[in-house]
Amino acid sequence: MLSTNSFINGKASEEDRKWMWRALSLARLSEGCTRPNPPVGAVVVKNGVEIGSGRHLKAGGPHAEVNAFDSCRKSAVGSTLYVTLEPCSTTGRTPPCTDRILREGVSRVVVGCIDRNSRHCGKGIELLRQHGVEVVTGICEADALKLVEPFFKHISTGMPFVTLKLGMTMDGRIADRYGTSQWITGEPARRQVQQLRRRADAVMVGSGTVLADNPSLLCRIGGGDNLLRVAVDSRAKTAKQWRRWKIFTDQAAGRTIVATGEDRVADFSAAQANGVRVWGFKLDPDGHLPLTDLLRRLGAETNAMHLLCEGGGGLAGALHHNGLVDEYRLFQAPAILNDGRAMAAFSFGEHRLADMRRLKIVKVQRVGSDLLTVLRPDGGPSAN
């Protein structure tokens, strides 16, 4: 893992942290909107006053630094630019941001984290320094890195960062024996899930969730206009009555992808005519869909950087079993279902206690009357 410490130069202050927090808050508004580019925010400050700000809005559009300079109310000569990610120094769909920074006469640039893209890593910073600009890096670095973690995983592995979200009882049940799951957790937890959808590039569920809940999987709080929906349905259980399911028939049907067995693709021909994309895969000898192949294809064909999985138990268990989960967000209601035949949060294969995978608790937080536990694999984001 590249550390920005080798690039630290100049003097940081509480004022620097204050303005970097402002830039980070702008960048967070762009999560889920910029693929395959990272969400970035920028603020221009002169004599202790913000004179301009901006964020990257969409791929192909101006970068955050350019939008910040374009919004300036006065000359940026002698100002400080705060940007959450190292400015680019190469020409892509837009010109290098370092060129614009130098033209504006900025005297100081404060960076949240270094870009791990090999095309840019450290090069923008060195270029600015060669032209006499003071550069400070590593300000609010942990938060800046977390913001672009899905982007870094995508450029290094070609696969999306996977967040697994589950709402469950204290005894680990996500639905009763009849498939009823609405609602186990309370409204505050459900609002957090909508925030997760707004930030993600794609949301994924198994066929059982489609059959039981008929979810739209859309973001209900604004944003999420580019959100993809992925249904894992290896045996085409949703194909026969496809008109019943919202993800196949609503106004966003063109953003739905079905992953199924290669011999079941034709079963979805009617849904395909309605704009649904159907991807066929060779199933393993046990009839399971190869999730690693699905994630690779999702990264390659849609540039999805952040995938939110909302279950059910079989899909959650398979992702966990294959080491494909980068972050677990488990919402537990203060309730015990006490039914051995109810649906378990993780139900894939058989495992001995000695083979149990242990995770690292990152955060425990009360959300309304529920409890949120955030966990991660000990080794960080999956390299699969």
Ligand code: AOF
Second form
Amino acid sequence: MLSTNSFINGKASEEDRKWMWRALSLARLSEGCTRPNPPVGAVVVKNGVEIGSGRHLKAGGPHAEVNAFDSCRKSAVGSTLYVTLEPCSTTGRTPPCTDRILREGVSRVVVGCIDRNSRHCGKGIELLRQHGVEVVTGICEADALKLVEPFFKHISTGMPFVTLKLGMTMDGRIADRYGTSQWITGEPARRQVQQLRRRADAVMVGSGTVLADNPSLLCRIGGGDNLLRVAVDSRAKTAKQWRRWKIFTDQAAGRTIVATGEDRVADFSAAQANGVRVWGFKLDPDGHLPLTDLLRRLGAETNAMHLLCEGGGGLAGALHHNGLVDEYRLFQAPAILNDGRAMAAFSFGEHRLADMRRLKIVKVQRVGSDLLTVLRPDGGPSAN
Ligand code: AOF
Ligand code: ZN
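Now that we've seen the form predicted on its own, could you pull up the form predicted together with the ligand?
Expanding to the full complex; the earlier chain stays at the top.
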């Protein structure tokens, strides 16, 4: 995990943590809206009082710091700026925030975490210090890092951060043998899934889930207006009766991508005419769609930084098998289905115990009457 302790200087206090917490809560409102840019929040405080605040709303638009200064009710001279991510120091789509900070006469800048974007990466902090501004870093750092983790993954690998969410029984079943899956987990767990969709850039399911549940995959709690929907359907099982499936026919059909075998693309021509994007991939000799290529293409063509996979078992198993999951969020209902032919949460290929991929538990929490276990690949960062 990136630690910026070496940057810490100046005085950090409870007061600093309180204002950084406020900046973080602003930034969280921007999750799922800013791709390929990070969600960032900023607060300007003078004599212990907030005089302005802002967040980054959209790529190409003003950065959080600029929105915060623009909202100020009085001069920011001598104020403290709280910002969840290191201020930028070069011109991108917008001018450098460090210029604006210096122009405003801010005397102190408190930063949540260092920007891993190689264009910045500590340079903004150095520049501010050279101009006599006191800079404190690493305040609420774990929370600040968690917020920009998908941005860091996307900027460093070109692929989205992958969260895998599954709702299952205690014996690891996501549906009965007939495909009935609604509902295994309770309402509070399902509400958390809506929150996950709001924060994601894209939600992904396998064709079996489309056929069994006909999900809308929309975010029903407000926000999520740019949420992409991805269906992985290597053999074009959803093509023939495409009009039946909500993701191909509803108002948001233009935000649906179907990933299929390259020789199956034509099967989706009617759905395509309805605005659905159809991506063809060369299947591997076992007929599996190359998921790494799909993630790369999503990162490159849609700028998706955070992908939420909601099953089913085949897709979850394939992502896991290929080491493509960054975080597992497994909701378990206190129930045992007790049927060896029911649908397993993970089912991809044949695996021996000796080859089993080990994970580490990051968090265990009760959600209503269900149990949430958050896991990460062993050796990865441990944010939750
Ligand atoms: C943002 N919003 O609030 C901050 C960012 O192309 P630009 O000019 O928008 O610059 C994007 C980069 O600026 C971004 O990759 C990140 O490293 C840095 N900081 N970006 O979009 C913000 N503070
Ligand atoms: Zn900036």
